[in-house]
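One chain is shown next in structure tokens, namely the form predicted alone.
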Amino acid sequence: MKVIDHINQAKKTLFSIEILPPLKGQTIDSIFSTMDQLMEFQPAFVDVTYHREEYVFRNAGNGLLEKTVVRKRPGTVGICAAITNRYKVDTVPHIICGGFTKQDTEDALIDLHFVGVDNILVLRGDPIKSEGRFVAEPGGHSYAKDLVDQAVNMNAGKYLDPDLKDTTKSNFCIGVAGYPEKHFESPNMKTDLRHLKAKIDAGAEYIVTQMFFDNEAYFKFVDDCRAIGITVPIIPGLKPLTTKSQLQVLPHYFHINLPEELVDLVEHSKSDKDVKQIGIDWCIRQSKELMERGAPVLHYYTMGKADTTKAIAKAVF
């Protein structure tokens, strides 16, 4: 079932989660453990992130360095198929620009269509650490809108090879990311919203936001989107603080602001155990207000751990 259909048919705010693929060489049991603890809250859908390859330079043994590709987490096709088979829940694999050619993207979408996945979240993706800024794969896409265009074309039966005949149309519901506090590479919020609208106009059907800790940022973001003609559902993405170090880590990596009240509570806490409870309580407050104000779905970034999301869900759903 498509995400947009879940939202349109719902009579209350829905619950959804995002999970991380296991590290390469590990089993899927870590995902099953997370899912087992959260299925009681009946997630409408489960996002599965994709992590592109990195590369390192290793000694080739002849005095030269050899560029070696490393992939720390496996792809999402098998994971989505396993989750759907085990839990009978809809999955949303992330499709990214980085590391993919257009042909790679088409092949991934074909595989997802074959296994019955009909939702995708398309993202440009982050730059790899060794490059510092995003660089598109030769023959790949530079922007998430290009991924939207390719998926929309496949939904219309248009593949990269123009000579293909009698092609099968895919049926993907396409989601995109939104940034209540602006994407860090955008020069200003107006520009960021213009790029977001271009993705919606191209055919994306819903938006999932970057995490935020001040609901007013989300409410203003929604108002600003509506003011420029973006009418699709906007799903808030939520994550509780769990350690004091995240006061520096989260703003650094995700380019978000933390409310003064939350920072004061964390800075005056005595241990990370206390911080974890502060984070849970704060996220419960956020969740209840968002639900009261009509958010279509509350989407939780589990970061591979179920305990905090479970505590929040018990208090909210």
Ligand code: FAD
The other form holds:
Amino acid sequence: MKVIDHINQAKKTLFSIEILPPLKGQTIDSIFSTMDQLMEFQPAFVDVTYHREEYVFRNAGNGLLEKTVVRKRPGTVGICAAITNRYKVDTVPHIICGGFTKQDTEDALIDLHFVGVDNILVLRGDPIKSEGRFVAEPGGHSYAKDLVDQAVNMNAGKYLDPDLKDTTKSNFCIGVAGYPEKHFESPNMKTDLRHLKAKIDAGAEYIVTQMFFDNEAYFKFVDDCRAIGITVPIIPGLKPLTTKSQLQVLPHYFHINLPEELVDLVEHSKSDKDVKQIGIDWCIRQSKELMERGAPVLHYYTMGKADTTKAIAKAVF
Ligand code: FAD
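Given the form predicted alone above, I would also like to look at the protein as it appears in the form predicted in complex with this ligand.
Zooming out: every chain and molecule, the one shown earlier first.
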């Protein structure tokens, strides 16, 4: 079932989660363990992230270093199929521009259509570490909007090869990312919102936000979106803070702010256990307010930590 249908048919705020594929070589059991712990809260859908290739330098044994491509967390499509098969829950694979030609994307979408996936979250992807800024694959897309166009075309039966006849139409519900505190590359919020609107105008049916720790950022973002004519559901993405080091790590990697009150609480905490509890309590407070003010779905970034999401869901749902 499509995410948009889940939202339209719901009489209350829905619960959903995002999970990461395990590191290459690890078992899928960690995913099943996360799912086992969270199924009691009836997730409406489960997002599975996609991780592009990275470059590592390995000792070639002759005093030289060899540049090698590694994909650390493969398996997004397989995990989606496994989850749907085992738990009868809808999945949302993330599809990115980075590292993909349009042909690669088309083939990936065909695979997803054939395994019965109804939803995709369409993203550009971040620059890889060896590149300062995002560089599209030759013959690939530069922006998420272009990938939305390709998926919309495929939903209409339009494939890249114009000579294909009697083509099957896919039927994906397409989601895109939004940034309550602005995407880090955008020169200003207004420009970022204009680009977000272009993704919606192209055919995306809902938005999932980057994590935020101050609900006012989300409420303002929703107001600003509505003011420029973005009418689709805007799903807040939530992540409980779990360690003291995340005070630096989260702003660094996700380009988000942490409220002073939360920072004070964490800085004055005595143990890792205390920090985790502070993070859980903060996220419960955020979740309850978002729910009261009508958020369509509360979407939790589990990052492989089912216990914290479980504690929050128990208090909220
Ligand atoms: P876009 O919408 O393409 O925007 C990227 C930047 O370009 C923005 O600054 C935008 O304002 C600007 N822009 C857009 N269109 C134009 C234009 N025509 N001209 C000039 N500028 C333009 N990354 C992964 O690798 N894998 C994942 O699974 C993943 N999941 C995510 C899930 C969520 C909910 C979120 C919020 C992010 C996720 N990311 C993931 C990270 C995401 O790929 C990065 O944030 C990336 O830098 C931007 O992706 P986007 O889809 O928002 O890009």
